[in-house]
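Here we start with a single chain on its own, the form predicted on its own, put down as structure tokens.
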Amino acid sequence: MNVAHMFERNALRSGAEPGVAIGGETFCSHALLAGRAARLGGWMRSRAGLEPGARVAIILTNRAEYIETALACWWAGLAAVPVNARLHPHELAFAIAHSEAGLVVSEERFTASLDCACRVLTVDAADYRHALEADPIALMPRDQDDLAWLFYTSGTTGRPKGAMITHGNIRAMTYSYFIDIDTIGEGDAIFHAAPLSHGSGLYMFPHAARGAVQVVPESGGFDPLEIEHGIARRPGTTMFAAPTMVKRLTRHVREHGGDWRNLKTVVYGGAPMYLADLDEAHATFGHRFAQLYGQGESPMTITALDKAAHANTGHPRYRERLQSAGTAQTVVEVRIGDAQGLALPKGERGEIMARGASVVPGYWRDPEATRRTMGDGWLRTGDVGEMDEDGFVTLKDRSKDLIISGGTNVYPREVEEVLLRHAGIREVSVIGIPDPEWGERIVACIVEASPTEDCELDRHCLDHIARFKRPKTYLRLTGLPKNNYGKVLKTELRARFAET
């Protein structure tokens, strides 16, 4: 069944209600919603000459448009693409022609940089409001396998891969939202502070299941006092987070205050929640959290800690169970594996596994990459936890080298291959460094081969990845501490940071 019913039946259900907002005002009700998707879905297939299946590049910060984009991918059959408009023109290509691309929907300011061999339509421009004149389509029929979604996440080896999130992987992961997560009714409101190339646009689902109104910043971004005014004006509204947002929105409302009755809940993830900020949240906003973990794997849909077990303050382990990411969610099975993937006993440390209906079928023209991370039908997260005899999972490390800097995944090894282009870098070794804003800040241990200077390492850096993901440090070292088999120790050069 294809996820564009969910909008479809809001349409039919209660057309005049809202839809979308920006900000405080109204865009579109439901009903214009879905009618606007099915001409711009309309535009897709007989102007732009997709066909069903074919694969939509969207490149746009959060707005109005970029829900209606997605909604007409899936009215007309296709798959939306999803791509982070922070990422460097080299990054953004190699998205758009690995997906092999049909159609890539941007914003002005982002296409005279972009690399691509296929159709452009620009949503601030004339264009795109021609083609939502186009004549209206009826809703696709799609089945469960189907690709909906195609979710680029970066891998160890720096080479972006493309979760097949389907029409079933949504469909189950809404459901389990319900269950594990939290309640919506309608006239709620889902705020989409958090990119919606991400989270946050996954979170639409559930929300559109039960009538809810997608709110997205005016601004398009992330900012307190923004988020403040606009929550003031929606009852029942929640948000995804990243765990440095909660930390900003908390001290935004310790040191200004502001009316948050109507914030119903933050859902929180992406990052590690230190115990210290989450007791800091509630004691701010009062027991209104829920945590989730998951990967674009099995999207937002591992393990859950719901409001109830953030409330539960009078349990013995409570303190325990607020630094674990919850226990299974309903539509998944979750164990720890060892080296092999066979399942460990309660208490043991082992890779974090998961299976079941959320759990993607593999990577977009990777055969090898699927068969490698989920091809005995688990998926290996490559997380490393502990399972407790009630069944709570606590995350005791991240993947190997991954860095997770303001709730946005940073390789290592995708950078360090940036900066040993540079001909004055003999050897780097990148690592996070725990970091009060941002959860972690990223930090070059660099061996020069001649004398560089920050400025023009960053320039490098910028010429080449996305700006978040240049180095905010550069540690300059005479060699980098290796094992007897030559292999970088950067538990060592955590340590020899943390006494520089």
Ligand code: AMP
The other form holds:
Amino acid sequence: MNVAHMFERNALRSGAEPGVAIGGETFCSHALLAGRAARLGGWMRSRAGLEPGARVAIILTNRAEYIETALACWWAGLAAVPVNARLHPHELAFAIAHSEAGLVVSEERFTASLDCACRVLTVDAADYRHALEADPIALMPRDQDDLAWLFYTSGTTGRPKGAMITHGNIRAMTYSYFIDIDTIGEGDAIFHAAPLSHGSGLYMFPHAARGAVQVVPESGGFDPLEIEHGIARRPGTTMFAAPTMVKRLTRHVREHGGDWRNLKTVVYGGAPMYLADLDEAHATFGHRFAQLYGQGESPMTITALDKAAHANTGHPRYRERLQSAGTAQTVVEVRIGDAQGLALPKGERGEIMARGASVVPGYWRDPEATRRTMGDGWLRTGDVGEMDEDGFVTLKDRSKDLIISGGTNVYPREVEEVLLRHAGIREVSVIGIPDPEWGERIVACIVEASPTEDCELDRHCLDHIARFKRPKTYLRLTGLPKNNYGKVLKTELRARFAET
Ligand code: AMP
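The form predicted in complex with ligand AMP, contrasted with the form predicted on its own above:
Let us now look at the entire complex, which starts with that chain.
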């Protein structure tokens, strides 16, 4: 079944109700959304010449056109490749080329620096308006194994990998939401303040399944005041937020108050939530929080800690449970595995593994990584954790090198490779240091070949990688600590940094 059916159903059942809104203003009804997507999808197939299964890269900020473009892809039997618009042009070019996208849909402010051979449709130009006048296409049937969303994750080897999220994976995630995360009522809303290319975009589906309104902020970004005003006008609103966003929102409410009665649920995830921050969020908003743990390879669906668990203050293990990521979601089995992937006894630490309907079948054009990561059906998440007697999973560490800053993954290797291209740097190791604001701060430990200035290294990074991936601090050392195999000891570097 095509995931676009969820949207078509709304158009048929309650077509006049709001489908997409920009802040407090309705942008289009469910019927109009489906109609626009059918026309845009028709244009993609007949005018842009895309065959079923072809990929369409979406490089947009959170805006109404994002939702109709993604829906147009599914409607017309194409696969969406949502790429974070904040990435560096080199990184965008990689995703476009690697996915062999036949079309890129973007905005004027990004198109000038886009490096791609294929056709580009610019949503704020006349071409897009003309595309919306094309003949509508009938909703294209899709099988559950067909590719719906190619989700590029940063690879530990520095090269991003495309997790192939199928129509079946999205359906499984949608069902699991209602069992494991929260309920959604018809006429409720989701406020997309977090990037649609990631978790917030995936949560379009459970909300579409219940006929809820998809709300995008006018600014296209995360602005607490704008969120406050948007939510004040929409009863039953849910938001997906990274822990850093929850912290910013909490601080905003503590300082400015506001009317938050319509905020029904905040689903947080994507990075560890510190208990002190959750305590403050509870004290400010009450028990309106749910947590998910997932990754591109099992979108939004590995474990969950629902609102009831957050509110169950009388439970003897309440605080421990708040620190966990909850229990396995309904559509997956979760276990803690040893180095061979064999299940470890309860309480022992190992790699978190998952198997089930939400786990992707593999990586796009990368059979070797597919075999290594989910070859036997069990997804190796690369996250280290423990499971207690009651099935609650606590993440102890991540695969050693991944840094999560502001809810976004940064792989040190990628930053290291760029820094090593600078003539003044002989050796480098990039680590994440706990930071109350960002979760983790990126620190580059460098051994110089010749004297360097921070600002010059900063400029060098900005020339090659996304702004958010550049180190915030440079630590100059005479040598890097290494083990007998010549591998850099990052734990020792972290300890050394703590002493400075
Ligand atoms: P991504 O594939 O970009 O969604 O990143 C997935 C990674 O984010 C996971 O493998 C975890 O390391 C981390 N992550 C996701 N959810 C949580 C959570 N609830 N608590 C801690 N870390 C999380």
